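This document starts with one chain, in the form predicted on its own, laid out as structure tokens.
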Amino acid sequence: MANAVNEALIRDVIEDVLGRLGGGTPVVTQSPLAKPAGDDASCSCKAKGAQSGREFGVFQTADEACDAAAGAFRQLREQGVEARRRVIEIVKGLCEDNAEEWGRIELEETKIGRLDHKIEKLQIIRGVPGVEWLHPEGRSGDHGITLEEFTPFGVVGAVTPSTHSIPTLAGNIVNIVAAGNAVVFNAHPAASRCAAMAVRKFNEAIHRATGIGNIACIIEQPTLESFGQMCANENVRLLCVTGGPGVVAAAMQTGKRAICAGPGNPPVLVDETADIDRAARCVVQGASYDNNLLCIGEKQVFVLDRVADAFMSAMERHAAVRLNGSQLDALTQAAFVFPEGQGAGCGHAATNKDFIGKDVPVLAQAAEVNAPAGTQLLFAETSADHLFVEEEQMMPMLPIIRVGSVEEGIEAARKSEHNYRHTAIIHSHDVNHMTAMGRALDTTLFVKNGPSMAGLGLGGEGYLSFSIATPTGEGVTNPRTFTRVRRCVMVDNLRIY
């Protein structure tokens, strides 16, 4: 089949696709997180009988989900733009009303991140744009009038991560439905229960309000096979993938258009013109957010030598704890998995999944350091080739690297970012330095003098999305991302001047 997923490629990247971000659970045909009998948190609709599955979006197979979503798309199209607005309001309202409960449910399932930030990511869902972004464009002249409109694809197939399961799912629904589409999710297995729970709740409320069933569908037990089936289904016209390089590569091999939000390893540069105290506060805030699970989060800091000591002292004032050399070595040995017979410094290691997204006390215990209550982040001075610099570690530990000049810092930041072109941050009051770094790294997000989250409107200006399409170039996704541009032309008529 021309559009079938390249099975060999997917199998080569299984661990990255469905195991890298949560719990280290291997992928199997039967999901390891299959819902146990009597699980009320994810079975709230079962008592309503077989019809509930058809109305409330949770399916056993990808083909069933895709077929149901195709029917929902047709219903949405018949009801028009006002129905899209109602769906969006329902999704946003449920996220706000259930933020505390859903944040807790997601944390209990994934066991990564911080509860306060899981809650906040649902509370800020209002920042995701809707139908107001879709303004038709008209042109008129001597030879008539032309109208260009943003129209839907139909059914979008989406992959969501374990790091921000419900927020990414909800944000995707808002953008995708605003564009007039329905959506099918193949969630990360480590966060599949909370995702299915949210889909049920969304669909129950949407069906009551509009009569539309299955506008957002999900495969209850996501597997490698269900991912492939979703991608290959003829109803799916567009893919939206939020994950690591493996799943991005697999999606781009399907032959269908894919909007891919891939990995990042965002560097920070601090120069001598920066407000050092503010820079330290922002770096701690960004790198500690949800235990550094965000792909946009600060992962390594390059600081000019002449202000490095002042910067690290300021970090300590803002609830960060500094590790010495032996403590750094102990944490490195624990936080990375090394080949047998080798240790830190071998250059070939993978992040230990037992440390991804864990709280500071877990890392502090491994480092054998006393971290007082309220500590937000650990940090240590390292070399530019340290594993904590090279790897997107996704834990509240930040390497600090001294550089002799801005030019050296920009080049080191460029190298550490691995050409993902995702996110970069600078703290500086020199416009020339900002310009040079922006041009050199060419990232989708470039944040100046703020925490990384400001790139998504949290502390800065802008709209919110949890899918940032860097490999395929769409950038921060919005409703227009999920539309086709169609042109309607009337020749020599309807001109009114």
Ligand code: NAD
Second form
Amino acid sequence: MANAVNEALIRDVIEDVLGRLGGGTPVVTQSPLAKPAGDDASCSCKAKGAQSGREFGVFQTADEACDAAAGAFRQLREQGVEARRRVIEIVKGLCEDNAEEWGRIELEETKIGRLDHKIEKLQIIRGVPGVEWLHPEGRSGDHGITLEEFTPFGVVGAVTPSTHSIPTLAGNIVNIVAAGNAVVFNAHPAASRCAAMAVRKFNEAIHRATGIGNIACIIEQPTLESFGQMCANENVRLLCVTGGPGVVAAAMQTGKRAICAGPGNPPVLVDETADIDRAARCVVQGASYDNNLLCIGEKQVFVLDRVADAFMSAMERHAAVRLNGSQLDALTQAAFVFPEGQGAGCGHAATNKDFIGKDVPVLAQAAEVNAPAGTQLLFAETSADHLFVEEEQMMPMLPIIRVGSVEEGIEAARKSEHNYRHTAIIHSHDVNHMTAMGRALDTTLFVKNGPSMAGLGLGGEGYLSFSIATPTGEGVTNPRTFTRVRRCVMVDNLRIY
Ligand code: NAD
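Please supply the corresponding structure for the form predicted in complex with the named molecule (the preceding block corresponds to the form predicted on its own).
So here's everything in the complex, that chain up top.
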């Protein structure tokens, strides 16, 4: 026991020192104090084929990672559904127990988002479904019985975003292992050290409990090249990518089946029948969450002219600060990068990375506005074609656009969503308006009278996933998303009546 404590302490100190030196995450080699694999009293079985020091999932190359994951998949298959349950329990437990520390580590590495929400995104991991989602479907008739089972692919190649690195990684592991697969990650380079740290911790605990090493593997220094190698590896039979348009296009060109959780630019419509105070509170809550990094987060609001003033006053009561025209112009100049010779306004510009996911005071300083402590969000009235409407800005600044009718609002909202078919939100008590908007926008998530995160079970009914497959249509991913359906038929027999 004393040895185990010393080993953990020593490893943590080494990681900490290397991290401070900026040397990146080392591939863990087992300490001389470590017991041989499978020698642990808590280990229920011997780790077949696991090499000492290579069970913890962090690899230099994509091929090493994919081969290790293929070995883990075979071990998992031998141990059955109970082992999947134990893996999931370990991943969820570690996320809950380490939420504060891991949230801080992720924020320190990525420097985007808010600590309170980084922590919360790990604390809510129990909302991600597990093996209970895989009930086989049976049919029985005059000609016998047929069973359809949800079976694994083998190794899944996954890509995670910088916006929620550890939560996406953990949620993907839960779903993918629940389905019986192993997984290899090519994380975002700007969030790869925290991802590797979590992978190592998961594998250490999983190996201790089950003897299975490398059920989740990661490429230590992810690059576009390692992404290509991972996709090309013959063990990888399915891809799951979470990110913007670039990675979605790249995954679709690999020739392998890809589950793509792509970008969004969610619009909100507020009509005259809405509970205005509730709408404002929900919009501020959703758009300020993790400094508006969520792909489902409210990115622009279309509000009926008749209630627009009341709505914006209510936003101010809910800790949002309004920008005037010149303050909006100043922030627009700072928050976007313009092509040579073009100024702020409409046109093609890219979001300035220095502003993505930053805190309100950073934006307030650029806008030259006084935002008191506790301010959650900035907002300003804009035109429907303003850059803050067109771009997925991912910062705590929300454009508000007045519209003359619900029809005009729905059409403008549809245009602003760019056919991503990701998420839309309405605040209304008129079911006709809700239906019209739902039909017109055709999004994967459509939230009514709540903040966007209610669509993922945070304050609304439903299960959680950090990967919402939008362009490829699987929706909010769950264990079944990562299965092959296989049919087993017994002819003229086994039917018991
Ligand atoms: P990003 O697109 O910059 O990166 C996402 C991942 O893709 C990273 O791991 C990155 O290294 C990789 N990548 C990027 N371009 C690639 C290419 N051409 N080939 C191979 N890999 C590539 O996104 P980000 O800034 O980390 O995350 C924000 C984006 O992700 C937003 O657009 C957001 O809407 C989207 N997102 C979607 C979901 C969802 O569930 N649909 C969830 C989270 C984030």
